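Below, in structure tokens: the form predicted alone, a single chain.
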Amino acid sequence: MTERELWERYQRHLCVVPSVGLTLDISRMNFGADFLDGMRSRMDAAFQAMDALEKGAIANPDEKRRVGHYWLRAPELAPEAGLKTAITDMQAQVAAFAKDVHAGKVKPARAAKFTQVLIVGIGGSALGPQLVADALGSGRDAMQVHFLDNTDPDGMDRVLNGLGEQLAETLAVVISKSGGTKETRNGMLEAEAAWKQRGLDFGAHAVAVTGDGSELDAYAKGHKWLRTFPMWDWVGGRTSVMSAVGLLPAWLQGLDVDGFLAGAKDMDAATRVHDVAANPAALLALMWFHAGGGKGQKDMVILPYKDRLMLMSKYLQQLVMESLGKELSLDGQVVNQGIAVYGNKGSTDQHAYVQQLREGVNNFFVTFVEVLKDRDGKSLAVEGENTSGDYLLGFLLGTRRALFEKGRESMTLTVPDVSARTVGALVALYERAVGLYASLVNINAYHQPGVEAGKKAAGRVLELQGKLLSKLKAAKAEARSADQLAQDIGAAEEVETVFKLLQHLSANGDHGVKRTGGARPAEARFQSA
């Protein structure tokens, strides 16, 4: 196309949304003139199904369970009273609880404030509070935030060591659904165990986020945390930023809550409409559509030209990934539908991997993220008159050229800023645009049965790690192999897992086992030591 006809192809489809400043170019995806109104059957049954779970239809068909994310910001739109006053009370509360907080009337009892907020949990407990806090978050924040988000010993060890005596000033959020996620009862457990450590009454420093009922509320109850906040089975872990899960974080960490809240209601009612051409979520889906075939079979390459929003491609790993990757369509068929997401942060992402995208395997299509807003004042001029932004924008424009030069097609979303009316906006934008393609590929996008397969597989490995100690302790000073230990214990056909296990123990003081023998498995031997 000549630049004259490039021009005319992004003004025809650009896709502007003025109630939060955010437009979407679409003209760099090569689709066919067609192609739009050949999907608009499938679109329709979409924005139907859409329609239905906002009004409470049973959306998660394989669990028999609502999806309600959407009422988090427009809780009037809930389909029951009930569901209504237990957004607006748990709005509340978390708000008024922060509140407290910064004003002292909650309080550690060695330090006149909490200072600092840990947050412990995993994947959507986790994901969304780190988006948001990095790119809304600074120095002068009422709370400075921390996590806990995996159940690596020396991450937790690098978190808590770093905190040190201001453990006195630690408010612990932690965080879980069931309450019996075992990334976050280790990550809570290590630390209490701090906080116990340093003489503390780690009860007296922590809350909650957890269904009625859950092991976590039982504990916190039990324990005499200072507060607990709920979590519904109707709202997803990689949906839950707007439930008490990212709200409370956000109101210690002293954030424009009602600005998040308000840009993600503003892009909803911009997502509902049936107007594909008006509807940012709907040609995001469409282009994912487009690009894969429909198959997911090229991968969705994030492209923020802005730090504040680095964590963007982390997020929407969990929120697309997790969604869109199943094996069954909602018939039963085997599909194996999915699209994998990775990202990194412009310009940065021209000193890794621009390369690729430009000249290696054509399997990616890439969504450009624009910021118009620098900073606030007033920037230097590095070279002439031009200043810092305006080479990270002719960065992103010079790739986005060099890109559609080798027929590598891409979007680019542009927002007005980084605030937080801006990151409530993207977050509700992807999250429709994840359930239309849900629909436009028939699966169920609001469960997530391989992570509870990977789940119980890891506790079939914790099962034989008990085995093999008790077999090692009974057999005391004799040195055995992996396959001798994996035949004593009835494991002969998993023994490159009991190897693996052997090899761990030994590498650790924990557990007192010792290995001897060569570097090679079958020349290793193991023994209590």
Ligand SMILES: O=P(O)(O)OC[C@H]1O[C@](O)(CO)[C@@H](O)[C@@H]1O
Given for the second form:
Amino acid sequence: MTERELWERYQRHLCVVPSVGLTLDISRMNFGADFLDGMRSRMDAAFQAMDALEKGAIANPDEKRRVGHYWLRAPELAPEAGLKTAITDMQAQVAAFAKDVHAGKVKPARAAKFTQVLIVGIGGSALGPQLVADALGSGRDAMQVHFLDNTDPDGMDRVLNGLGEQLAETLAVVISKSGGTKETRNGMLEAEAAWKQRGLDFGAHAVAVTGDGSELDAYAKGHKWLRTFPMWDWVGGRTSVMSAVGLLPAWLQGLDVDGFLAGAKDMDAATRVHDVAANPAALLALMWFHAGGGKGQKDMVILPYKDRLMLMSKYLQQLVMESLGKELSLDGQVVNQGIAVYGNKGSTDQHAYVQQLREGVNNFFVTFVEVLKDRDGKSLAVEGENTSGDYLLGFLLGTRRALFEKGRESMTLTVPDVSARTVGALVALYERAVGLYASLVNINAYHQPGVEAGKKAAGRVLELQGKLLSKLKAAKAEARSADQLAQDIGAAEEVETVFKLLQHLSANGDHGVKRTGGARPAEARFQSA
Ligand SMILES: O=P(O)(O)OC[C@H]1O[C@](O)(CO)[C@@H](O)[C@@H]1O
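Please supply the corresponding structure for the form predicted in complex with the named molecule (the preceding block corresponds to the form predicted alone).
All chains and molecules follow, beginning with the one already shown.
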């Protein structure tokens, strides 16, 4: 194609969303002239499924749940008055609470005000708040936000020790929809211990966001925490950033929550239309289908040319992969669907994996995210009249061209700035695209049965550890091999897990297990010290 023909193709397929100032360029995706027409009936069915979902149909049949994240920014569209009130009440509660915190009406015992927020959560109960905090935050925020999003002891030490004396002015926000996620429970207990160590009452520094009646809810109430805020079964964790999960941290940080919700609402209006050419979510879903043959054969590389959007790929990794990575279709057929997502930020990635994108295995499509506004205020001319921002665009366009020359496909999302409105709009755009794509490939986007297997297996590992420790204590100073110990606890077949457990126990002082003997598994001996 000549440059002129590409320009024509760019204009013909450019999807413009004036309400949020966003455009989606699909001209560098190599779909044929009849692709969009050929997909029309599938797409119509996807639109109808989405319409039904928004009206309150059971869109998550496996869990028999409704899917209501679109109502979070348009409560008036909720199918029942009770749902609408639940949302507006939640919005009012989190806003009022944050106001009281900022004003020092809700205050810690040993400081005039809360100045720091520690969010404890994982997956959808952390990724949204992390994206928003990083995209929109600054040193001038009302409160600074920190995260515990794993059960890694050293990771937690780093954050808690970093807060140090500031724990006295830190508000802990423990977020878990289910209220039973072990990583979050552990983070909460470790945080509680850190507060206690400084003679502080954790409950007077803590709030929870969780489902009514959950373990966390009971703990928070039982330990007289400051407040609990609701989470509902009709909001999925990975689409919860506009529930109290994301709104409470954003309010506390002092971000433009109204703009965030308004951007999403405007994007919802734009992506609700059944006209594919005008609907960027439909076009995204169709391009994903085109690129991967409806089977996820190509990975989605998310490349925002903006530091503030660096967490977008991490956020979309959960949204896309937990939603679309499914073994079974809605009809129960084995389909093993999914699209792998990765990325970081440009132009940084041009000095890392973009080499492979241009010359290596062609198993991906790129989504560039271009942000028109470089910075607040004027820029320095770094070379001639060129600014750093001019370079950033130059690198984006250069990479887009270099990839296209080698037959590697890309799309470009262009937004005016990184503002609350834009981030809200981007979240809403991808939420809708994921839902539509799921319909195109006939899967349930709203459950995550695969995650349970790993959780169950982890439970078994910890059960084995309990047995092992009892045995080691009973055996006192007698050194035994992993094989012998596995037999001792009636788990001969699980000797590899037993060895891994012993290796970990003996590397840490917590349980008093000592390792002697050789470096190879069969030579190692373990005993209670
Ligand atoms: O909010 P919760 O219930 O703690 O769950 C956290 C995350 O864990 C998952 O259930 C997966 O294990 C995600 O879907 C969810 O976002």
